[in-house]
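Encoded as structure tokens, the following chain is the form predicted on its own, with no partner shown.
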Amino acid sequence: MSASLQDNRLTALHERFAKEFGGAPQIVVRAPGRVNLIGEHTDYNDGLVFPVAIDRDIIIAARATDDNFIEIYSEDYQQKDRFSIADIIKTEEKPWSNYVRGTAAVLLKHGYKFGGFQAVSTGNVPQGAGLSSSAAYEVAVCYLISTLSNLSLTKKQTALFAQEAENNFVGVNCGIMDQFISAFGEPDSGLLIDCRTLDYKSIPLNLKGRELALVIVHSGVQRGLVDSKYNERRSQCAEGVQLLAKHLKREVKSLREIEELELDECAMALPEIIFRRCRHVITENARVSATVEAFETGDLARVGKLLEASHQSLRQDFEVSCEPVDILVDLTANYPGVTGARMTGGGFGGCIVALMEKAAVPGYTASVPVEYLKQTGLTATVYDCQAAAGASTV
């Protein structure tokens, strides 16, 4: 995003915070959206992910208060919401609302204390597109309490308390990937997280040497976690830990444990679709770690065909892709200059990622998405996207 797109952006939220409050905001932060560039549905099997920071982000203005309530208003939804610190309950009214009152709920559960603040919100992370919208605004929170209240939490702190509010209070099961991205996220460089461990390393992507682009495409397709079958995948992994623990004969915790051969010598002994669930996760873990040997090396012919195989396996053996989804795909891996493309996030719509040469952008922007409107007649969106920083006081 150009640093005139981002001024006015920060103009606009200091004229509405003086419309909604009266004078100015004591502190401005903002926290990052993410794609995933491989590692899919690996995360809560205690698995390998290799995702991206973008420059597209939650931005709060805030100033302390010096009551006990909460009170912010959010640009995008055009609400207001105030609640007190010492009751915080769901709201259904209000459902944008609920990553706020889920952050603050779980930094009181574990002992921090805090006052009330008045805040104004706005982001253009796409919204149901799979770009972690709603891990940026608790990561956001997060950091904003923390930062307003002098709480000094750590990046991991922040990563694992939003997480704990998306699973606990808003009620979606993700694992710790979307929220680890935003507090973590560097300029230029992937991060390879091993989320059993949380042990993570920055990869340098050097796109720009390359003359390389990051482009996410939003397929028209809205998609939604909590009512779409993530929350059922993930208890079919569950599913498969145990009966391979029990095949097997020895503890297994998760999916990381299992390699590729031994759950091959289990396939009799598992249902078929918890079979094929299984192999997408543990093949899937294994292209992690050779798409970042590829990166480092500098095999971009290779991060390719990783990338297109981990779409497949997403598509047949996770099945959580879908038909416009997977022509947008097929037309971006055809697209000359194209290096790659595949499905990213969660599923059942959303977005695509690719890569490739900078000088296919502009051709790519004007034709690929006349051709899926044909096909499908649904509007594709480009995002020509640079990976940016994670959560920081702007």
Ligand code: GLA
Contents of the next structure:
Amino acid sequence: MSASLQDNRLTALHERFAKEFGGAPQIVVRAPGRVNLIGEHTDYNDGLVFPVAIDRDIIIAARATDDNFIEIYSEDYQQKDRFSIADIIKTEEKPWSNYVRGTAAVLLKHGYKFGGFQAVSTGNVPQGAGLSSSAAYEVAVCYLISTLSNLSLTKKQTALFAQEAENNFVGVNCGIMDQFISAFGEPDSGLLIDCRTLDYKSIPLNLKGRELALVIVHSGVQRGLVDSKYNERRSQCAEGVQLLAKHLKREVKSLREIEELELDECAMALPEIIFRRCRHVITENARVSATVEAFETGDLARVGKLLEASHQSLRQDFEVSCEPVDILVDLTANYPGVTGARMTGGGFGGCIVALMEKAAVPGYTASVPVEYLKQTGLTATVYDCQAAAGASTV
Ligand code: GLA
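The form predicted together with this ligand is what I need now, so please give it after the form predicted on its own.
Shown next: the complete complex, the earlier chain at its head.
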């Protein structure tokens, strides 16, 4: 985020705090959204992912109180919620507050004790775009409570508790990627996460030195019915694991334990559709490792090919893309100066991610959305992003 934008948002946040609660906040925290470079639908299969925290975030200004109530005003919804820490239930009227309620409830469940606070939140992560605005909110709240009440949560705990809030309170069955990168992100770096062990390694992207831009483009397709299709993909992968274990006559905990060659040998034992779902996950893990290696050796042409292969696998084998997104990826990948492009996130609409020469961004922004509109009737929105730090105090 540029300094001036940050300053403007901070000033507005302080003003709102004074208006709602009087006086000044005690602390301001932030947590970023994310874009996944590669490693899609692998996190809940114990696989590898390579996301980047972006310079779009949720910020929360807060002050501890000496009672047992959490009072939070959402600038984005222009609504205030107030609830007792002693009795946290889900709200239908203010769904945005379930990220706050859920995170607080999870911390209580794990035995943490904390007092009430007054807070104002605001965000600039596009919502419903697949850039993890909800994970950012959960991580920001978790980090806030930990800091205000000296709980000393580690980044790993923050990510896991935030994910638990999403899974068990909000009710979305996501993997660990989004919350993990929002807690652990580092400037100008991607994070290789092994979702089986939760080991991770920060990989410098050196985009500035390479004169490259990280560009996210929203396809204009709102992600409808995402949850049910996401859950269907999860159960298809689980079915693959069961059938493979039966066929191989050994315990198989996840697709991470299966090599591509072994999968090929089991092809006859799996329904065709399950075979393709498994093939995506297994080949995608290999592409993540290869992409990290290519970044480390500076082989950007290879990075581009791997992004392209990931997209094709998501389109054909995992079937989570859609026609407009395919068109946007094609137009982008063929634009001069583009290293590579693919759909990103859960799929069924939302965003694509691309790496391109910095100098190509203005021309790209001026021409590709126009051609895309002509071909699809949809409006694409381009976000030129930076890789940012994970949750922090501002
Ligand atoms: C969503 C989920 C993530 C991950 C991706 C697909 O973003 O929240 O956990 O499964 O889809 O890679």
